[in-house]
Amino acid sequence: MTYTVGHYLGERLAQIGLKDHFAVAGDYNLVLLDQLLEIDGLRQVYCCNELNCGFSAEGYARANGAAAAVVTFSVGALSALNAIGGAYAENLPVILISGAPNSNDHGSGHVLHHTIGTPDYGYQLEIARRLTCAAVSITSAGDAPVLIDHAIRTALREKKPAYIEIACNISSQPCPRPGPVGAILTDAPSDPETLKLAIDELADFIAARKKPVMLVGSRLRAAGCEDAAIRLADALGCVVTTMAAAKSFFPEDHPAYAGTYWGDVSSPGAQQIFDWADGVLCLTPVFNDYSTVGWTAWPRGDNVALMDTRHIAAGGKAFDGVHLRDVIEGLIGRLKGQPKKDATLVEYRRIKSLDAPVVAADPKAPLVRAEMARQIQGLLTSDTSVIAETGDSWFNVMQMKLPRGARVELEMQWGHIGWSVPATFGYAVGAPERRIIAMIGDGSFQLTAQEVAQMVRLKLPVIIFLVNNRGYTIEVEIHDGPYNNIKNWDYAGLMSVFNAEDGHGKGFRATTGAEMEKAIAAAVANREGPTLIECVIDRDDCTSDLISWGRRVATANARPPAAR
């Protein structure tokens, strides 16, 4: 077999950890799909459309740490780039692979199909160098293995996307075999003279403070700190906290958690010992008008120190090129043997109510929000990751206690709605060892429903609880209009139409507690498939938690253009 240009970047792919790839077919990259076919260990994984293979990288990546998906020029990766655009936002390395025009085209004046109408097809990289941490070209095999080092090298470094287009005649040219895979993997480390001097602010910090806090941020897993941030907090001794895109990234059973801080919506005593506190430790928080609840709740200030992914500022000073790895393990080391910063943890336990016993419904009784989400909390075990779709799923996860090891995904920043679909069939593929829950609203389903049939292709034994409720509920609470009602399915009933002949997906409707249980019982008794659970709520059926952001957020949205 002559080894090829494809060869060597489905090399690459498997040499980083990866098993699968997500893939829509196109003429444009149709040969480049066969070749990655024939790469031992690396099955191709096939989706609905672009958008979807996109959220299904995404997806994967977040349960596998890196992800691939490969799709056709201009008419499919314009569309996958939306995607791409979120991996960007939420810090995931997904590499985008795109099929283009042959190389003998570049510069003859040829308009070809799947273009604008022009003899330029440099528009898509153009586009794609804004998404992305590197985006590259190939349209020669000889440049190949040091273009698609670079752009995987660089996604996983930065923990963002990259993409890689190939000429639709190089894919199958003649190529060297690629090296060791730590030619890709090495990382510069951090400069020392920049970490003592980072470690020494941030110990000046912390020992000039009586009530420090801690706060999680979303960036704590790209940055690769979870553990770490642990034994951060069993040095300090205080309270810890975490921003609503964190959870499940600081245990919750840790003595020292406090819940979520989200301003107005924290969870019960967690916004009061954050304003009680002289000091708060941020570890890679993302401060938007969503995490801030239309920026009324941003830490600012001389009592704020940042430690995000590369970059350190404390006390009026910043510090850059070091590792938050290597600052928290310093930091550590210059904490032991000294007393406990625990004032927050002490005062904390005195204002912490009791969880009021959750109470099951009347079985009967038309379903309700509250009994929705109690019956879901009861699935939850340390081997299950929820994904929750942009919404009032958001507001209802965080109110639900997680066992240690049990995850929670959100797309809080990038927030497009319908993400959760193809994200969450992305995630089976990666994780099929895990108990995989969706919560999707009606709303969101429909955008992208078609990923469902994937999951009954594989047999992915996922979890989907559709809300309905009629509408674009998180919309009804910023802003309010006609645009917000859609058009009702039968949400159940597509399970049969996902089947077909051959498929072994369930579908349930629940409009009493006793409905919604029977089908989950029979949602995890079924393994060959998924199962979807149409869960039949009024329309104004939601979280108080909801209501008070959307009016923070609607407040925010709507201020007056300032004076000039």
Ligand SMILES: Cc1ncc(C[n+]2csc(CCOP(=O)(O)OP(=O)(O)O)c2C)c(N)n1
The other form holds:
Amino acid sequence: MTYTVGHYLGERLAQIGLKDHFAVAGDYNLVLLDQLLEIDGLRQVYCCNELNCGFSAEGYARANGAAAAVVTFSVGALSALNAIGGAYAENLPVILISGAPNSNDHGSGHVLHHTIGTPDYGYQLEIARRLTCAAVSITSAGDAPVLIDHAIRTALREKKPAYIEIACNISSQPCPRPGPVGAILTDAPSDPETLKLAIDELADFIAARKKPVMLVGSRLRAAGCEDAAIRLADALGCVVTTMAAAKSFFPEDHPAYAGTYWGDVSSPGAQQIFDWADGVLCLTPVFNDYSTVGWTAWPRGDNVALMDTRHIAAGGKAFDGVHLRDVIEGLIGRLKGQPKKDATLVEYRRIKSLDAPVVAADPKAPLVRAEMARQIQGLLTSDTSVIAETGDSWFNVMQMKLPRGARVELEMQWGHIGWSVPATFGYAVGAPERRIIAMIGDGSFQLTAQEVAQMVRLKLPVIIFLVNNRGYTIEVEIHDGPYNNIKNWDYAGLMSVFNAEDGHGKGFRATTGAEMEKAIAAAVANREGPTLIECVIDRDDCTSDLISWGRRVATANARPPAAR
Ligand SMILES: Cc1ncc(C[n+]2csc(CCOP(=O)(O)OP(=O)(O)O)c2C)c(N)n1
Ligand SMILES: [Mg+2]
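I have the form predicted alone already, so could you send the form predicted together with the named molecule?
Whole complex next, starting from this chain.
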């Protein structure tokens, strides 16, 4: 058998730990798909459309560290690029692979199908360059190994998406086999001198403060520093809070954990302790308008030290070219044997109110949000992953208490509604051993609903809580109008459509607590496919946090233009 460019690409994907890749077929990628099918241990998983294909890969990367999506030129790739923008925003190395025009057509003046109708096909590569950390076009087999390696290596190093387009007549061309995977996993080590200076500065920052707190941000997983952050917290002894987008990136049963810091929609006590602190150690934060609650809760100034993936800033100085894990290890070494900086933890324990137990609602009463959230909380185990969609699902999940090991997946930087359906599919493909629960608003679900059919196809026992509040409630709270009302669907009924003649998905509609409980029991028992539970609640029944946060964000949006 001739070893080909497509084999090379597939083998590299398998080498970096991918057991699956996501695909939608099209004539520019069919031969490539044939080549990829021949790679041992690399399954081809199909999606209903390319937007979903991109988001499925994004979800898989969350479970598995990296992912790949294969699409056809323009009509496919331009849809997938939206999800690639999301992967960039969310720091996930998703490799987007697009079939492309025959190498003989490039520069020939030919107009081809699936293009914008001009003989220049370079626009897709140009767009991809803006949305990825590396974008390459392969029009000769000789260049393929170096270009493929460059794209994958850069994506893995930067934890950002990369783009590879392959001319449709090149993927079956002969190509040497790839060497050891180490060649694409290499990374420059921290500069030792800069590392020492950065650690000195951080150690001074901490020494000069009596009441520090630690804030964990959403790039911690991409930085590979979740365990290191726990050890740093142990060495410091102070309160640790997570940012909303970093929910589950620090164990919630850790004695120093004080919940989510999110301005005035923080967990009880978290904001008070934050405001009382005299220093904030920020690990890999993302400060945007949402995370700062419309810029009302933005830690900055002299009392803030930033510890980012490859960048440290403290005491008015900044350091680059160091790895966060090296910085954390060095800092832990300096803190060894020193008295704990536990003032914020002592104070937090004094002001923290005991969690009032949530009382079950009357099982026959109309279902309300609080009862729905209570029942979902009851499902969480240490092997659960909750995928929460943009909308009130964010705020519902934020209030949940996670057992150690439970994960929450959010897409707070990109915030594409509908992301969660394909991302849940991709996550379930990547982590079949976990209990996977999705919380999705009705409005969001309508964007990408068809990907539930792929969960049916692969018999994935995902549990979907579809919150039917008859509209875009999160937008109602930010700025209401007729555009926030949506057409109702028979969401539970969709499952029989997706099952067709061979599926085992189940759909239930819950209008009371008792109906929801029964549906959950059936969902847990269904190991042959997804279960969708449509939770019917009132249009205005949302968390109070959504209302407070929505008002702040609306105020930030409504700032008048500055005078020039
Ligand atoms: C692709 C995309 N289009 C539009 C929006 C704007 N948007 C943000 S939230 C939202 C409504 C979400 O409604 P739903 O899923 O029903 O959640 P709820 O707030 O009702 O819980 C919309 C339209 C978006 N974020 N992404
Ligand atoms: Mg809704």
